[in-house]
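As structure tokens, one chain now follows by itself in the form predicted alone.
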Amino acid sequence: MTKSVRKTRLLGSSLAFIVIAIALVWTLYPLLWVVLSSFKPEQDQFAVPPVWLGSEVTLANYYQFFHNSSFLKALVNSTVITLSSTLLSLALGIPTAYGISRFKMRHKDAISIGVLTIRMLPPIVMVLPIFLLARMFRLLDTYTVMIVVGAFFSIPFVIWMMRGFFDEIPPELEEAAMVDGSSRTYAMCRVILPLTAPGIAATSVLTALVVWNEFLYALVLTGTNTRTLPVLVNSFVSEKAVSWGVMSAAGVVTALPLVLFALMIQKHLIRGLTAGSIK
């Protein structure tokens, strides 16, 4: 090699380099200003200059936090939503990126682009209808329709995402299954979902990220006991002031179950999100 091309790869390298700390800084500080924010007293949240190290650390803001009565509730809700709504878009999208996958059909491209419509919609178009639907069959306030509304937009992504990863698996397979005598919903069970595992982890992980994080939808459909996480730290904004702080710490409770999914599953997440960019 000579020694011209070890500094075009080592330029090469360090543009790269430079160009992922910036992103990782662009993409970071509004997250690092949030958990520093939630262990500093009220008096340096907005002090000028800034104060990022040397700060008071504290606690109090947690501790308003989790002593707030609904916050236990909250938690409980989100947990079921989520859990209930990723569950029924991954039983309902699999199949059906399966079959259209799998299956020859007419006009299969303008299905798929069909099925991605309902998920390009802005969520403000769809927020009257729904509304008025849930209060026609009286589903306000219950978590049927926000399992349903999740399920609803999400199935789209799981549909796109999962025929990707079953476009990448040769037919071949399950055919020799089927010659052996198991039925195809048997070959797709106990063949082509275990090799497609990465992809409905990551699936899975992007999915509950969407659910976990709905604000929308869950401020005009949930009430006193359906209530949502992202809805109880939007209640620390009131007329008179907003509690920074604690809506800072609310803001790390509310993203911190969601990461540690991640990494719990993050081999099986960084596997399903590098195979799914290759068609």
Given for the second form:
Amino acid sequence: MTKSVRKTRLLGSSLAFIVIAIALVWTLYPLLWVVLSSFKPEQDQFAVPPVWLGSEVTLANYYQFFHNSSFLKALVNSTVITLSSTLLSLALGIPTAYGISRFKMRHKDAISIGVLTIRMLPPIVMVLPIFLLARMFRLLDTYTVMIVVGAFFSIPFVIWMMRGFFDEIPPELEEAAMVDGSSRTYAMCRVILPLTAPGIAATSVLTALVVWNEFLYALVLTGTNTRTLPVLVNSFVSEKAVSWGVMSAAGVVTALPLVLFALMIQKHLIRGLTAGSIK
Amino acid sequence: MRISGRLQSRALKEKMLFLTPGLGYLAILFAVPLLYTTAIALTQWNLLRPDLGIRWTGLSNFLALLRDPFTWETLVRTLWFVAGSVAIELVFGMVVALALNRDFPGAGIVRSIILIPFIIAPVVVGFTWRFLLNNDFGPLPYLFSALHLRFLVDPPLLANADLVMPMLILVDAWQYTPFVVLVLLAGLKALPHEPYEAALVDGAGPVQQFLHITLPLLRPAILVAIVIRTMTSLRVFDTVFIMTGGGPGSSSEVLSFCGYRMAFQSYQMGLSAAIGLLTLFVALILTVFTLRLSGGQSE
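If the one shown is the form predicted alone, what is the structure of the form predicted together with the partner chain?
Let us now look at the entire complex, which starts with that chain.
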């Protein structure tokens, strides 16, 4: 019996090994292609047969990206909009999450379901009225409208994720502080927030990821002054005026910062992404 | 009495202080655009023809949509996309999660690498695959011709009305299978050991163990993956926009792309609003359906 068990174990490990190898190739092939293209000189981009590496490794594509003022502008726009939306959604979402976690309320379930509904809302429903309202109030192509909208679709996510972190902390902790006469706000800031710091960090990164990558609202609401990196990349594709190499460099610049941040908080990723659905 | 009353009002003030800003913000930004778009859906409004003004036409936009076979084709195509991508991601995701659910050197790094497609902006994913699938200089069509499979890419994959949706599903699977892996892996790690030990004593093989222990115990995680992926794949827009623009013809037009095109390429505000509301309706039905599914299993 032990022999057959050992046999199936060996079979299992080899199967797992094969699956992992295929998954890695499947995942890495497109990624590697873009990364290598971004280091290829122009004449090798359209080589037939296609080549992984060009005749030389060049930084020319990155040089072009970082020396084009409209590309740099998109990088700045994406950064400003992402940071501001994230901060606004944390400022509005964290107290709400704390309130939902701590206070006894009659309509708690209704509030939770309402927040979840907004999170699940297909953006195509909202993008037209928001565009027309922004046009009416002369807010098209401004940071304001992008930040307001970014916070709108991030807050439900912040609420659900942070609520989970607050639920894990026993209420006795801030009650003890409040017995000493401090207000709930003070107790929350001094006692609870430091304890949830890792949670806040994970929430911020995930929120930033969603805002940074967002395309539909940005496509409709931004213009030449405020366009973000995804909109810039799209304009490369549609105008065809930019080389694949520069486009690949832009793709790498768009993806890299968030990939690094997200890998840093990998542990919390799963919980943030599924927040609100387990339970 | 007075003290408790004062305490109560203080508690109420506290609640308001914490809850009002966030919930108020959400409520306003949710309700105002939604009411506005409902009103727009009841009008005929061409943004490029201000001279025509905005005319109330009641439910005629909705009736026109319901009568147009194109709407139904788009709806069915969207639902196929959702069903196809969720199914593939679930199967791939389960296989990879099972393979990753063991200790081996480098497991952490492999897990990180597999996660990357999910973190990248969908726009970048779209142009990457457009590049990879390009018939003139993309590596995949070249590979196909080298393997004497040229007929597969003739016409080019993204210009082939029969293959464009499967291609979009494939790209969606590339991007979102990591998410399913993540959810299922977390579920696998939380499984108890006892049932497996008992199964081993009873001499159950790995396939039986998977079917009779792992699958039932993993059901909550599977349902979470299904619910979230269903809702997010219904939104698909970015990759369609970048890779195919709804084409060839309209063979890759999905609901959200149709709503966008109506408003920002045909400038029909009323029809676009109606399509948006139709999408919302589909989303609600799918949510109820998938939640029913997950509600049914807890009993």
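Positions refer to the first chain, counted from 1. Superpose the two forms; the largest set of C-alphas matching within 1.5 Å is the rigid core. The model shown is predicted, which means the values in this text are computed figures rather than measured ones.
(message) Quick check on residue 216: with the core superposed, does its CA move 2 angstroms or more between the two forms?
(response) No; that C-alpha moves by less than 2 Å between the two forms.
(message) For residue 254, does the CA position differ by 2 Å or more between the two forms when the superposition is done on the rigid core?
(response) No, shifts by less than 2 Å.
(message) Does residue 41 shift between the two forms by 2 angstroms or more at the C-alpha, the core having been superposed?
(response) Yes; that C-alpha moves by at least 2 Å between the two forms.
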